[in-house]
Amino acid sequence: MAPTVTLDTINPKVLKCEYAVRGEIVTLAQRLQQELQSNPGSHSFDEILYCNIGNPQSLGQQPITFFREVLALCDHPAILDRSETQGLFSADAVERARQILDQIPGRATGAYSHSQGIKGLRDTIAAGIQAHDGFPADPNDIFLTDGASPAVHMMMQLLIRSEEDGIFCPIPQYPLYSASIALHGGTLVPYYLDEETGWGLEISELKKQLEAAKSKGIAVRALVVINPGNPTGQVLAEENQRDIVEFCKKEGLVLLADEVYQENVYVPEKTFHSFKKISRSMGYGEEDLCLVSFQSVSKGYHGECGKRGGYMEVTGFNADIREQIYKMASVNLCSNISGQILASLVMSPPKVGDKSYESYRAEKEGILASLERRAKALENAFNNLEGVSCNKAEGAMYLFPRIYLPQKAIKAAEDANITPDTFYCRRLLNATGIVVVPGAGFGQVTGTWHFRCTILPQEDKIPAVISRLTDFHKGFMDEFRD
């Protein structure tokens, strides 16, 4: 009997879903890596540099010592009372681990928790949000999740009823959004960021796209804002944020605020402000705006991607809807406990006077300062290449340079049946071992070409990345010069 599961018989929403940051370029990179391992010297480069995804520790970033000490003690509480522990772990890490274990039923990180996450950890996170924003936060509004991604999926599942429901997404956007909208059967309604003004978000563009969606019979349910931006790296100005809040309130849209890069701001003239803080400072409360704010332990200075910790803060929804969100969380039982603990530590790190404070501050500031230098070095390098322009890296972990490709290169891409930016990225990988993601995977204005490059290779490797990229680009432009 022939297989009953074929591409024609699986869920068409899965076929429609794409996720570029782990797409075909990465598959090719993994094959090249295997070739280098089995046959050293088989290529002109000796390692693959993964600049395709925001995965800091895979590229050598070290975890924050205090966070890992607390995690280790929570996972193996039997060592808390051993004499040698005092010499191996800082006193405040021991104390924090005891406090956290007291909040966990059974003092066991291997047990399920409440579906929203451990109550004591949610208390800590709510207190951290309140300290950051200056406005009250309720632990019952916090849903701890395995990174921010499941929280995004949960909200898409809640809001999307059919293809006639639309979700506003920035273009360029992080492919999680296009993928989750496709998987849940909705329609992505694009709004284009203005590259000429540093990837600005214009309210006039939102109004234009909203009317266009309505004319097609699409009911727009929510607006996704990524701040700081991914892949574009811009940081929104306060005035712009106020305009966005007003727009969502006026149009009755749920505001989905992706704020996972809030610690990653690299320019003195910009400051991160949460949309919750902005909306509350405007005098808007629960009854005025449905707002979901996403945070993750994967980004910032901590970069704990593999620990899968994050949360969403859900405000402005009535009790009936809250009950439905809780039901969805319950289906997944709970998020992993290590990620929950890390989320609480990120929102309540060592304070002045704590035994670990100075080492914690030095580690944090060292990582963020290095990221800022790397961002600037790569930004300058891209802007020094022929036919490349790159906006300022204000925040996040990426640059999204525009490449003006010769007509011969565009024709060669067409002949290969791939987009011109994919053609460029594939050639870059084969020549240098550097993995970047074509702009097509994030969305871009028709007729423009980009790629996303992380700023995450360790600082001592950045000159080599720049050198390899510069040499490749010069050769590429010479080869395809019109």
Second form
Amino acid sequence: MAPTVTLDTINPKVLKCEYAVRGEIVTLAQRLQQELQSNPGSHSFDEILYCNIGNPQSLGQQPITFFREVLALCDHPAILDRSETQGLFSADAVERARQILDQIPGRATGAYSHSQGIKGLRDTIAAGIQAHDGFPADPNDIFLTDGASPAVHMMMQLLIRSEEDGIFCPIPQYPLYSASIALHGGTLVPYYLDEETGWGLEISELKKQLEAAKSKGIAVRALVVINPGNPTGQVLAEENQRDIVEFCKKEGLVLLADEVYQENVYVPEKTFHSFKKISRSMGYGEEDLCLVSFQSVSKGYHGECGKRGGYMEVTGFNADIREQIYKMASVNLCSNISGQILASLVMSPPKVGDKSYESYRAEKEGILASLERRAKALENAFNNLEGVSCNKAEGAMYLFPRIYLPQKAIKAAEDANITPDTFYCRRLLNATGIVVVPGAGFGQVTGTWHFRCTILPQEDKIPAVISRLTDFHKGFMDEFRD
Amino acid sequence: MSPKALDYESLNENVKKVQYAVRGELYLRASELQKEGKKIIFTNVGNPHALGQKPLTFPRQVVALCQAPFLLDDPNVGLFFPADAIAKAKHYLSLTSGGLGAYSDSRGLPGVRKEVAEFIERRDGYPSDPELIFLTDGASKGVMQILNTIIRGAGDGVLVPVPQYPLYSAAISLFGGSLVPYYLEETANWGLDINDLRQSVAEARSKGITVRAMVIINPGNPTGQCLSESNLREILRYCYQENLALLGDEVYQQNIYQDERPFVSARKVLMGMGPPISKEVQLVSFHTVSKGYWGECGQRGGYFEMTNIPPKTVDEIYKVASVSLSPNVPAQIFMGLMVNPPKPGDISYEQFVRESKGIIESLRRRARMMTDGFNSCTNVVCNFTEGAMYSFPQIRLPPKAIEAAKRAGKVPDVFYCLKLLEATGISTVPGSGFGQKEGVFHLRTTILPAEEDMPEIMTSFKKFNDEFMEQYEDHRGYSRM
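One more: the block was the form predicted alone; return the form predicted in complex with its partner chain.
And the full complex, kicking off with our chain again.
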């Protein structure tokens, strides 16, 4: 008898969902990596360089010492009471660990917490949000989650009733959004960012797409904005943000603000402002706008991807909705405690005067300055390639260069039955061991080709990356030039 | 202006249908009372550390070292951490690519999955493939993923035991499927009757439902019963005949309190049945670091192991896992340590065994204390807790009590449990949260309160219960099975 769970009989929404960041190109890379291990010298490169995923610590970035001290002490509180501990850990880390443990009933970091996360930690996070924004934040609006991604899923689940429900997403976008919309059976309504103007977001484009969706019978429920952008890296101007807030308020859309890169801004002329701050400073409160803001411990300067820590701050909705969100969170009981603690540390790091402040600041600034340099170096390198143009990475962790592929290359791709950008990226991988993600994985204007490359390889590797890439590209163009 | 997107009326109906009583009405009321200063004993959820159970020392030492690897370079580290913890930390760090702060493979660290496969092989005597083992942020996430893969729509049914752990009913609602109940027989120690199973499936099919999968929870939650090998063979044969995938929730496999029916995994029995069944029945088995004697609920560590699932389906499951990037790495290390604990001769071995045995033996005693305590109460009948972490006594509510509940607008067992809470501070979960036969009422409590607190808790319960029964009893008779 035919087995019950086969490709023909699984949930079709699962089949529909795609996630290129860990898609085909990565599988290929892993195979090459195995080949290198079992047969060194079998390729023209020594190692695979994973530039496909925003995973800083996998490429040598060091964690923030203070955070790890506190986490280690919270994992093993038995050593807190020993006098020798002062020698191994900084005094303020010991103090902070004690404070945090006092906020956890029974100091039990191994117990399920409140389904929204430990109250004391939410208080800390709310205070941190308030310090950033200058407007009050309510700990009851905060839901701590295993990374920002589960929080995004929760909101999609809540908002999507059927295929007739649409969610506005930027194109290009981080494919968590397209994947979760597909998984929950909704429709992605695209709005195109303008490459010519540094990936600008035009309200006229939003209006146009909204009308088009409505005419197809789609009820658009929410607008996703990723700021700073992924893969595009742009930091929104305040005026732009105000226009977006007005638009959402007018059209009754939930604003889903993905702000996980809020600490990654590399240009002096731009500053990150949260959408909550912007809307409150416009005089808009709970009655005016439904806003969900996402933050994570995975990015910024801390880069703690493997910890799965994050939260969403949900404002502007009423008590019976909050009950439903709470109920959904409660089915999973709670997010991992260590991640919750880390989220609170990220939102209230060492301050001036704290014992660890100087070393913390040095670590943080070192990482951010290096990211800025690498962003610039790679941007320049891409712009120096024939037929490639690359917008500046104002923020986030990625570059998204556009490649103008010659006809011959496009034809070769067609013959191989893959998109031209995939063709380019595979060739790049096979020649250099560098893994990037084809632009098709993020969405792009039809007929344009891009790829996303992270700025995360260690700084001393960047020159080699640039030269390998440059040599490859030259060879590629020599082969396919019209 | 049109209704806002997050207005109640315009929410996803499936979300509204979801119920999860474990953190529902009773828990919320208990939390309110706690805020008002009342002493509450939370027995609503299997959360051992919240009730004073201490974490095992060794794993905490290892993970602390992994969190702060700079400690490993400190000359004084040996003052705090035994040499085997230091070695283990180095071992697990070497399995990561960048330490605890890097996303791992979306299935979990290959090295840890290999250790899980080796554990399964030692336990069952049959080889296990690490490629078919996915680590998850708690077993619940794994359950949700598998159910989401199976359920296409309302026409798809999943067999779920009644009473059940309400993650299953919640997940089925969320994904828009149909729950097909099969009733466990309380008088037969919560045993599974194949005929009842057949009947449930026939009924579902007559309503046009395609029954796709069957869930077993072994040991049971809330019921605690341990399935015998012959029971498992019966179930697997049934799944083979009816073309059902089997979901084996085995998270309580370390929590066994009797010796007649030790834990035997569904996979072991399946493999032992030989072809064709051993090669055909699709099985997914779940485990966790949250239960057993580890009780590390807050880490969110779990795994599922797939047997006889076609490679293309495995690819799709991998794809969905990749959207969430990776399970949290510290919990993966806990999982590695759980399947690969200290061995005889290791420095930390004796302490580890002492701590583990202490917990398990105490749980066994508490299981007995609670069962006996409930059975000594008026109108209360309680099956022995053979395994898991719960007691699920039947409360025979008198008609007058049921009427009083109706007047208060409450389901009868909710009414009883609220009164219990107000009177004693004991926070339980009404049986209606788990499912029960019509007109039969239960509550679920855990066996987790500290052993020294147990006598007082049972006394307090008995006092409340017997007074309640006195108040509402009359001689027309009372609810019975």
